[in-house]
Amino acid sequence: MCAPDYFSVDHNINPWMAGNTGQLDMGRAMRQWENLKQELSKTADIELMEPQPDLPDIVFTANAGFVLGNRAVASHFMPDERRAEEPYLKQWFRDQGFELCELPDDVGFEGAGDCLLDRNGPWLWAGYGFRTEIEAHPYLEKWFDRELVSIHLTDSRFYHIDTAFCPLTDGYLLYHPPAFDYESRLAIEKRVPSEKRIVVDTEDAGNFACNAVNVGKDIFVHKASRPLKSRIQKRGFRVHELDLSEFLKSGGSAKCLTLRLTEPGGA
């Protein structure tokens, strides 16, 4: 995680930032981050990356890169707002031991946003359309020696997977259908069986329920509606809503905020 040291809303990369401008309440983003932190470190241990002046989105760790093993790529930004971030990122894996691996300059790929882990197969889901490209797609399956999974998102809301779709421990998903093209969905229906897909309706994704933490039997959200909630806790979690409310004005939320470093396995 990174504190929000230097967080603001003063461009326009997602269609959440819209009409945001000047509308954060930077002492209540801190104490919404705090907080955060302060429940995930019930589960998890938390390392802290330094906040940096002039890098108002290195908040969201989430998309400083993709961490497998003991290897990491980091993220190489479609927005232009955010490409001063990666020098400091890629310093910040090699001083933590990580193995870095670094894409070429034309391809984009913005991190964990875009690259997830299933929880039950031998995958990597992989998004693409807006913030990551394609063809990072063939350097992540070589470098991790995983099965790849392509998932188209088309749906600008929706602008990295991680807002609408989360895989879950023992195999479950928590996904926003709408956010993912037709033969997208077919993958995900063909890898995850029926009883474990929860879907997310409309409200729910707008509140950014997708964009959760899962720790074991924990899962942590801004907000979930009671039928959602109730959905949930029928397959045996426990729903922690935690208000990021100052976060979501930027297009963020809990898993925005956090990036995990010790996914098993690796090349």
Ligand code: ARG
Given for the second form:
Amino acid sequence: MCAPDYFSVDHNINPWMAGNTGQLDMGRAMRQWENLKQELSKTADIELMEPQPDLPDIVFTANAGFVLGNRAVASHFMPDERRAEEPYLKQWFRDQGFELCELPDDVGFEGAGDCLLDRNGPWLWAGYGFRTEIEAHPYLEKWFDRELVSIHLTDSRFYHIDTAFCPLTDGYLLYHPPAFDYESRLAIEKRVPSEKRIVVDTEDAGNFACNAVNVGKDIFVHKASRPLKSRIQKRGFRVHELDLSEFLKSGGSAKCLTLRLTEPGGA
Ligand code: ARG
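Taking the form predicted alone as the starting point, write out the structure of the form predicted in complex with arginine (ARG).
First the chain shown before, then all remaining chains and molecules of the complex.
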């Protein structure tokens, strides 16, 4: 995780940011982030990245890159506004001892925001359409030696796959089907049996219910409606709601604020 010391919404690179320029309550953002860190530290060890001036979105560490085993692929951001993060993030991965893979300069890829490990099957789910280009997918498949399922994102509000799709322990899945095209929905249904698919409606998806951090049977989210919570709990999970309203103004929530560094396996 990376503290929101320099977090701001003074630019506009996704539909959630529009209209929120200058609307941040920084004190509240800091308290919400501290609370998330505190809650996650009960089930996970937290590694902190030093925040950097002039890099307001670096707080969303899911976009730093994608990690599997001891290998990391650095992000190459689509919006110019986030490109300045790249040298810092690459150095950070190297300093942590990861073997760093770098994409060609003309291929966009936004890390774990658009690449998720299935928690049951031996494949990766990777989004494309807004902030990652499909041209990045074959590189990921090769570097991680895993089947990759390409998911086409079609609704700009769900511009990273992790805003509408969250693989859970034992092969369960939280997802918002309208965020994906028809073929992608078929690909999902083929791999995840219906009893394991937890469909998230527009209202819950708008509250970033799919942008969840899942550790074992614990699920951390900004907000989930009562019916959604009960459907998740029926599958044996515990739901923890944590107010992250200030980060929603930037189009991010719990999962975007974290990057999982200890994914098992890999090439
Ligand atoms: N404001 C950030 C951006 O648009 C939010 C990133 C959210 N990250 C995510 N993994 N969905 O880049």
